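One chain comes next, on its own, written as structure tokens: the form predicted alone.
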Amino acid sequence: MELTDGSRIAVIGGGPAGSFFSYYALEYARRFGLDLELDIFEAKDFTKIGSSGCNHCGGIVSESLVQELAADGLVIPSEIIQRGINTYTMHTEQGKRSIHAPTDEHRIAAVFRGSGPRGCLDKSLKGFDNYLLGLCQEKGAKLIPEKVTLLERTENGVMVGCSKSDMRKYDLVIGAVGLNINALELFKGICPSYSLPEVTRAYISEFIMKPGDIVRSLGSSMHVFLLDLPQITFGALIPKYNYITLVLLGKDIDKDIVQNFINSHQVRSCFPEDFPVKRALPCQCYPYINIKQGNNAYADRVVLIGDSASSKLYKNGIGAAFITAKAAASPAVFEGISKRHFEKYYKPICRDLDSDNWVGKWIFRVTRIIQKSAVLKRGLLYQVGKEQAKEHSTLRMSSALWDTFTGSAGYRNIFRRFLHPGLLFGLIRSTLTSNLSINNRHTHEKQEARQTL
């Protein structure tokens, strides 16, 4: 079970996972002297606006991914980037603090996955997914704009059927279908030991706003919210050119949870006073997100990648698509396409993501404790403010929070940094100092009130 000259690969799904696999598989084949045929099946048209061209994502490309892509010669064009993010502003009920990038490389990019939200009138917008598909086509991939309706094993291949064309036989089939339940069920038929990922609902919407108003309201900062609101693990406002993207992650987000978040003073203060927040949501969705990987996402001649297999908990789905796609492409070209090959070379990458997510769950449990505690949030704000105010300060807390928000580092790396004695002692000291200051001020105000009476 090896790819040879003339072998055929079907990639089901043309989002980032499918495109990254296609790009690297064709590049590795070129280096290895293999002539492969690769077809990408994608029913969506990423040049369209709204849901027909969208893959339901906040559209943040982390600095670590930007650098990895650049190292492989993939430089995201400026026309794809809606806005560069160089600071994070953290909001709590007790105040807010800005966290600047730990280094001078401000490479976090806000992008659209399609060509703009529903109702968008700007036809010049270009999406990230279409850009990646174009790179694959330049490498020699063929795009088939059809929905796959049948997958069937044969003795020496896999048959792929569509509603509008005849069945084709392929030597290798790649599942990059995200969390599309119907498509995943098709793969269970040819990958019987595969178990579907565990999912929950998130929320994404787009607010249209004049570019000048976005600059005045949000600047080039992604605004994140640590508020004591039920079922919300993470909330963010992401500035783009003439849109603001709202992302809510947590447990089964619904419209009531969304309204509670939008109605909070901290979120409302990020918009102009006269901006009609409640009536400004022409494009919104409740997409599923992967919170626990699917097991055994491979079989002879079949492998699933991206959200269909493993992702990063609450963060950086595009980054996880890159990791899993590249990890599957390498053994497929250089080693083989049997279950044994994928188990040896691909499974460890998925297992590593899963174990990192296990640590991430504990980080978010601690984050939830902080969200519920006014005392701890004052300490957190005080420590971040102190670090950001000093020119050559050791940014232990700031850099750990930066990587938590951006997904630029793994959760194990972040957890080790949070356990650094300097960070822990600094947080304890900041918590005591900030809360004693609050208590002293309240005592002083009460004394003045008594004297006035």
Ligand SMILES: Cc1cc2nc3c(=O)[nH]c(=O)nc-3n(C[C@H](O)[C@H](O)[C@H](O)COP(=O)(O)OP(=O)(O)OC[C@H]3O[C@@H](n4cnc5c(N)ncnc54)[C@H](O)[C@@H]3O)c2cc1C
Given for the second form:
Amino acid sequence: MELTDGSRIAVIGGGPAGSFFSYYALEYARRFGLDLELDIFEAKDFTKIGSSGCNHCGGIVSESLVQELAADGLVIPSEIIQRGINTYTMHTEQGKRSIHAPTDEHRIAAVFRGSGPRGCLDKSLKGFDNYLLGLCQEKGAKLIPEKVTLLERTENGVMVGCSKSDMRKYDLVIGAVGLNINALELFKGICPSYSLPEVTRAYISEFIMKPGDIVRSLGSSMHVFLLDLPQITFGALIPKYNYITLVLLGKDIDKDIVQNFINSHQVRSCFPEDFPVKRALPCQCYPYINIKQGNNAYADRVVLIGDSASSKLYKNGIGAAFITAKAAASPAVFEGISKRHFEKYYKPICRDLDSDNWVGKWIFRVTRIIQKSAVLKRGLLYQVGKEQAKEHSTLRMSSALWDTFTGSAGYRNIFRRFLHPGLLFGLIRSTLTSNLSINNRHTHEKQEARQTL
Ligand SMILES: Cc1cc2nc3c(=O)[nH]c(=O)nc-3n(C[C@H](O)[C@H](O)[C@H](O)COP(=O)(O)OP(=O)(O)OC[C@H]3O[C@@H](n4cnc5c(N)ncnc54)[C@H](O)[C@@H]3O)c2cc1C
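Next up, the form predicted together with this ligand, please; the one we just looked at was the form predicted alone.
Full complex below, order starting with the chain above.
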């Protein structure tokens, strides 16, 4: 079972996973001298404003992905980038600290996936997903702007059906439908041992604001919140050009959890004093996020990629889409398209992401303990503050936190760095120093109050 000249590939879903697969499959085929026909089926129109043209996401493209794309000659054009992020500001009830990029080359891009939030009047905005689709079309992919409603196996191929056009036969079908449950169920029919990924509800909203106000309030910093609020694993404000994106990740985020977060003093203080935070939400949604990978995401002539298969827990889902897409494109073009080929060359990549996520789960458990403890948060702030203030500091804690927030490094790598004796010793010392000094200050204040009385 191999692709030969004239073989036909159907990519179902034109989000990052579908586009990255198409781009690399066509590029590998060109190098191999193989003439392929590749159709991308995409139900959404990414030129539309609001949710009908958007794949709901915070829009952070990690520095590792920016660099990997650049290494392959894909430089994200400046008109796609809404803002370059160069620092992370960590907020807790005990104070805040800014963490600068460990080296000057590291840059993170904040983008819109679609062409702008609901109510957006600027029709010239260009989204990330549309940019990637354009690259694939330049490489020869054909875009079919339809929703796939039927997949059926035949003896030597797979039939793909849409509501508006006739069924077509393909040699290979790629499942890049994200977490669309109906579409994933279609794949179960042609990939019987596949089990769907586990999901939970997250939250995104967009606040429109004057660019100057955004610079004054948030700067070019992504603001992350380590607050003791139930069910929130990660909360962030991401500055775009004239929008601020609010992202909440955790367990089954709902309206009350969102309100609790927005009403907290730490979040409120990131907005100008007179900004009507509660009334300023023209665009908000509760999309699913992948929290456990789907299993056996391949069969003869079929492979699922991106969120539909394996992602990265809470971070860098676009980066994981890139990894899985490239990992599926290479065996499809160079080796073969049978279940055995995908098992040998694709499965190890998914397994690697999965075991990294397992470590990630432990990191988030520890983060949850820190979130609940004022004593530990004081120590953390003190340690980061000390590292950031010193010119040639080793930045152990800052760089481990930077990679945790940005999702640029794997969780195993981050975990190893958190276990470094220098980091642990520094944190213990900072926790003791910061908490003793606050105790002394309280005692002193009490004595002064008593004397005044
Ligand atoms: C709240 C939240 C914030 C996030 N923030 C970030 C972030 O800042 N950075 C980051 O890297 N990741 C982030 N992610 C994760 C990221 O959005 C996903 O990992 C990424 O979009 C996965 O890409 P994909 O191509 O697999 O799926 P998707 O982006 O979901 O694309 C799937 C595509 O398939 C199409 N489709 C579905 N069914 C059909 C059908 N039957 N026929 C035709 N087309 C179909 C859909 O229209 C869609 O365009 C976030 C996720 C959430 C929920």
